[in-house]
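Just the one chain here, laid out as structure tokens, in the form predicted alone.
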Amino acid sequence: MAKSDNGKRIRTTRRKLLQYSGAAAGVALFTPYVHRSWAQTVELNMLSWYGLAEPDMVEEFEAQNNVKFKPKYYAGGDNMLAALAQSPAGTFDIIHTDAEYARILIERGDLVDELDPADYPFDDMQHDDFTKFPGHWKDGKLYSVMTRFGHLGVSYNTEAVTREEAMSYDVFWSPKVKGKVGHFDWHLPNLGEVSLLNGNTDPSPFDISDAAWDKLKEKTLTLKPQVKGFFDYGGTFASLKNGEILACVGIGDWVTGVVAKDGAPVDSVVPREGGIQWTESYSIVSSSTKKDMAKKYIQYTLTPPGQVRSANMAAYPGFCVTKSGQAALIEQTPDEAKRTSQMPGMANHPVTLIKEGRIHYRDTPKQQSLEDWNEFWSEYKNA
């Protein structure tokens, strides 16, 4: 964050960030509400994903080192900028956000440290990728450390839909589900798979033409006779959950991992047209008096607990990033190991759809603005 001492600055910083985050400003956020007297406890402030900060996740740490998180959660990157662009400066220590997102902010100038990658496990990562992520980096420097991931692919109901049929984007067409498929409502995963549907590969399904946009537009445009609704975090989960939509474009396991473990019939894969990864990241807020802190909470997610404990969140697993996280994984909770394909030689093992390329990270549109995307998107919805 710009310094706190130099008004003129943070408002320009602000701005910026404003455009960016369009529509989503007036997106209301999650807050959890907490009174609790903590003496001499020291208090940081997460902007985050919902569940980051929840007791499954935390606990631990707190009380190691007498620390209360408060958080701020948003569902989405650009309700991400909207809540940072509308708070004050020092509002936030640490924030938990998206690797396409993790690289506007470090864009933005002044508003996330530099960070020490000797203070980070990356000769522990799963995947070469994972050291220099992408948008993590700016100029040879570090400024966001990767900490978890997940795939999103085709999600759906197995009472209405076979795994043969899931394997493929088309199955969003099918009769079997008109009038059934649901959307998070976000445009980027949403986006990309319809455009990896349409064969945008190489370099990304990010990285397309103008020509390859319209089509893309096209296409996604004929998806609306089959479409139930668009919903938003905790309707993602219901409307799965009770059978209100048998499909679910944008998503992945990390709504239908948790979904099927109450009893629904639910499931995801990655079809044979491939699938997108998103990636979580934390990054230190530069005006933040706790940075020290800050620091040892991010150190001590890539140790193997935090890891065993992000695989297994409560409000949405994620695949571990480091190998000593996995194998504290496959020895703890071998059930969750085997369920996300983490165990080694499986076939749907994370790593190895990645290194055989089937596997596209998600990012912000490279040949169009993420305005473009986020305005198509607004149409989309209201055709």
Second form
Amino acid sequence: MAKSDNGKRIRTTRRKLLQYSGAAAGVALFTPYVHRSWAQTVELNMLSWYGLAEPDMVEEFEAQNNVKFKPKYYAGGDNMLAALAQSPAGTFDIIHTDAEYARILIERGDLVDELDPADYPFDDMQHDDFTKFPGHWKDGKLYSVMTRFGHLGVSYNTEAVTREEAMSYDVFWSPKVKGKVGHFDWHLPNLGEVSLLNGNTDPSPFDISDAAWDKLKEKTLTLKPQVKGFFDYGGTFASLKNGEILACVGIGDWVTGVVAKDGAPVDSVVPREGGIQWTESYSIVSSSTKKDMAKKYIQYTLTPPGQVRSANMAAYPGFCVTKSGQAALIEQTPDEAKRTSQMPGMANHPVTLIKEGRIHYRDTPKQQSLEDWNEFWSEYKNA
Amino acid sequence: MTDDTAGRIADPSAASSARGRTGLYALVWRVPLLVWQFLFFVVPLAFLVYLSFWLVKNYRMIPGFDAINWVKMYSKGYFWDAYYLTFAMAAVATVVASALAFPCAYALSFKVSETVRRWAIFFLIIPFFTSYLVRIYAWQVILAENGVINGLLALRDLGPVAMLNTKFGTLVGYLTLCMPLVVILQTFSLANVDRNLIEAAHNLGCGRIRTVFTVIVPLAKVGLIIGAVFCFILSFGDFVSPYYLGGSRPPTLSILIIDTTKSGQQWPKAAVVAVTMIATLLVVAFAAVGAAYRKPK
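Can I have the other form now, the form predicted together with its partner chain, not the form predicted alone?
Every chain and every other molecule in the complex is listed next, the one we just looked at coming first.
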């Protein structure tokens, strides 16, 4: 019970107390949202592979920064270039792309902005190459930042193929998988793997002479009788899951990791001949009007929470690029860290494989044109 | 006819004016269609043809007028392999769909009540309510090696039979896309056949089978051919079935378009494939329509 200014007594009943408390709690609870609704939500337009702007990746950043991601997804670097070419300037703020296509973006000169290396935790990167990743720098200037990566090798059904058998690309020619080999329908990773089998490692499976290119074509054509089909991501996923294919060329844990979580007996290994690395990076579009927010998001993806989300991404998982990200992954989702060999000291730790020289960065062909490789791929599909 | 009316019709200038008004009236109704076709068919088609002469340098398309894309694409064996395969698969789908649809359409037109026919047409339309892609994914579950059909075969110690990622799978997809439409078109066509002519044929001693092929089919010819043409057009240009049920092995022209664009922005070469497809479809469609409306000698 209290007194008012004019001395009259105010009766504070239990009901009124509850009403006032409820109102106060409501104000306290909803104030942040009221504040947010007053502030203009920033819409960040992202051009990316599927999944990069899904809630499991961006919800935390969206909530923290009053941002709403508006993604346009593509499949394959050429589609990314096409989407860019077909959209007016200012359509996109941030581009997520494969490293070999980041190089093409940067070469164009007017598409993506120069970045300040001091804005990104390069001293926390797991490997020196990640700080100066090929194609991300031009004339000593940074244009693209690597945020995740993965390895491609032999992907197989563990009930049909043993791990030892899968440790060589020769398994694709094995009678055990005759008519049951699938291809991820993109020439670069497939031909890159056959190139590795042919021993083209110095300097790279994508930097080969015309004689080596002829041998690569010859070897690839011998695989055709083994092949069941050519699939996109969804088709590869379904074919591995329903047993239509028992081994797949051109993919890795980025597909089998998801299929395995779905209960299918599949796995991927980097074979003795070596593996190919896919590398994904972010760039800020020059015509964007939200460059600060785009930069903030790239920084976020390199923080431990951002790296953990990337490593567990529902659409397809990727390895952590930062030491602190890996530490957080081990702490928060140790099973995933173990499954992907990201625990310190594991023999197949992704960075160890790179240091041992068993991994080659995926690239566009150096001594032939991309068109040459693609035309052969069409020939092969028709063979 | 009143004198006034007769006078106006007799007046040549009045008749001419009436014809002019009728012409203008008809033109007003035609204009939207003409404008639509011009803007959304002729102009894009002209641009597609023009695009096929552009060049690509450093992943950038350069406007120009060079026949190199046509020469290169037409000199590739895989292009012609894909062309013949696409044509053959679409032709097979057309024949199979037309043959399978005819008994069904015949029954709906002549053997069931009006109510049953209405319900049947309703059920034939229902598949279009669902995305074609979703229906194709459903077929994957049915046709896969550990799918529904092979599961049933396994109960009898049979199989497994490879159906998914084969040409058979592609054909199933084409029929999924086309069959309902072909049945509907054939049904409408057969339903409009004059019953008196059928009875006359029977009265003159024509057997049932002979009546079908010498009376009913010729009278319903236009609808039957239009149904077949639609099936051919849809199958010839389809991407989904050959990719998701045929495993892209070997690829059809629509898949070749996608593949071509993956080689560094080669949209002009993809345009060569697209223009060739459109030209083929135009030839087939005009030939079929010509055959449909050709008067018997």
